[in-house]
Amino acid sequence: MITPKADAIFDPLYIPPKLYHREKELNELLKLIADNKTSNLLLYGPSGIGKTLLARYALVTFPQNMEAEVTPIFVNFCYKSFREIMYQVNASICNNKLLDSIPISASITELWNTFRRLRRGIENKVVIILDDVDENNHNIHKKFLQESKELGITTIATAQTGYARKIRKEHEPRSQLDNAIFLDLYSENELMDITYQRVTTAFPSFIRPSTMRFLTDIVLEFDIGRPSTIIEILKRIYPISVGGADILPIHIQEASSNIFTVQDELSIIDSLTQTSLMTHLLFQKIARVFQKYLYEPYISLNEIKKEYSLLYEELKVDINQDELVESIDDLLRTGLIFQSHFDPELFYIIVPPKKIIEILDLTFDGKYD
């Protein structure tokens, strides 16, 4: 069963009670919306970084920060025609109450004229979020840019960096943009704060901070640190939490493997063939530590050193510290282990330990006897 709080991860239009680590961009956007000289704004940056959330959050908090009353309109441009977009805009203005007077078969001109008429009936400041603008709907965006001042509306377009670069090269639309705000990537700790916020809001049971940090580490390693990817993984593990079970690192690993391209059996074997015997044997020991401590997503450098010392005792040879450093470097280089973004002395694996042990036992059993 999905609880109402689960909207924090399942509702794409969810607005959190606090917008973390976008205070500067939010304040700038609120001031620009309040400025009557500003008509057209652009929020741009990597996909999934929170552009839409910032725009929607600004409109929700705007009446609490400014004197002007705002009528917000949200329209998703993604894969929509001009007719579909204008129908959505008009339906939003009249709250779907007058849809019979806006036939779907109406021409683009009729729909735009309807929009003009509806706009004249609104005394408040009208702010339209033009979400996910790209080259496919560039002409529609240009139309809003050209008409915004005459209609007395403010547009906030969200787009990826490539589209922002495109319109800067085109003199006409660029001259009609009043301001553009770039949303940069989050740092490790900022992304962790966002993960913690969504988990504690949505999940019915407690999840260890180390497990949340592990999830964030994986996204930072395999993605560009996007909150949207964090949420995709949370969606996949949510049913486990609802069922009353603890969320373990293996659940994060399995959910991540369905999103990212991680090493399969053949690639693990191929990676091991590029390493020394001692590196291979050390990797076995590391995998068994993870298998033994299922709640712990990391192994520390000190723990690896202990396992390495035990390995040398078993082989009855003198410890070679240089070889230990080389083995760790080889495991990192081949993607068999990964170094935490939060602590350089913590390491993790992305493939479930049970699978690693099975591969090692079946493939390399007796090879080095």
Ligand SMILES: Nc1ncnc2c1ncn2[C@@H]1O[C@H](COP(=O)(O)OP(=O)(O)O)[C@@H](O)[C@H]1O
Given for the second form:
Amino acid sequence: MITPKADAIFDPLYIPPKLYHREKELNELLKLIADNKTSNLLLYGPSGIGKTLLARYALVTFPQNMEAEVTPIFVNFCYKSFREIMYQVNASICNNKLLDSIPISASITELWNTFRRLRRGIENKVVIILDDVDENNHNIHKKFLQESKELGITTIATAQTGYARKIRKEHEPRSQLDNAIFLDLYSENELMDITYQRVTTAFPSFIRPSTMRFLTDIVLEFDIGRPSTIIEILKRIYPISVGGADILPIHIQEASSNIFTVQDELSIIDSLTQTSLMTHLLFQKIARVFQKYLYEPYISLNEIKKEYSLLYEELKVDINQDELVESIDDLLRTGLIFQSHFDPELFYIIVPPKKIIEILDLTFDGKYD
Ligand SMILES: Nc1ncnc2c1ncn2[C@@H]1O[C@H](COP(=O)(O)OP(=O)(O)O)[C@@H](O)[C@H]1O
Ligand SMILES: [Mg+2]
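Since the one above is the form predicted alone, can you give the form predicted in complex with the named molecule too?
Now the complete complex, all chains and molecules, led by this one.
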């Protein structure tokens, strides 16, 4: 059995046992490192998509023949000055051993020269991850790009798409950037695999696959397919799991409402006023189904149809199927219900059902009796 690991959720530099759905990019990166004595590489794509992880994963999971020959260095550039970055590079290249010999007052030039000297003392290929290069540290990044050939180092920078576009243009003529790898969004199922992996490694209590799918669905709907957002929600529900309680859809809904802007009471009422009476009553029935089945994050089209028929029975009028399609469309359009990215016949709500029922009762109680 795998022991649950809280750092799989709380350590931003945690490396999962397997990197999912980046086989192509990982192989490409490893090949570029193996084939070249020195090169300047760039991993780019939206934030939270796995750039840092891919770079780090490559460096800790080198194939055996490569492992012995490479000295990996990791330094994060975000919000750091040139001096801080060089200090970190030097510290990690000598495993913090020789740092006493670097005077605190050392200038940037001296720090850079120390780096040269330390690098010369290493026979291995040196690979440095320059994590989060951006506008603010562009000059430092440029310096590494310019000097890497002479120093005999390979750089792997990670950057967001905008900055990547800029430096790719800038360096084209002199080709200081040798290769760039774009990391695209994950598909629905790929993101689900990542959620599943993280939950099963990190969580002490069991979470139903349907609940994990629900979490993934919400992130796909309210964000883009970004694993970092999945982990943000997992952080918020982790304490519940540690407390020994089951994770229910309502916990996911509550955690999501802290991250995304979901409908508040007023906008629910506002949305409802845009719909017909039947839609309204149907929504009430749907909310009651969710409240009854606490473990079930989805309602199927068939169940909605059933509730709709019941509604007609209660009202003692003949059923109108066209109106059902219209009602569901209205509920989707006004953001009162959402359609699953995994199955078009499954629907969910983002506001906890109890709250919906309260609002409906308060606002519309007696109005239609
Ligand atoms: N393919 C993947 N498999 C497993 N976890 C992933 C994968 N891609 C991203 N993650 C996780 O998603 C989170 C964000 O990844 P990160 O590398 O920090 O993104 P970026 O550097 O692009 O902002 C991290 O917790 C990371 O472990
Ligand atoms: Mg990163």
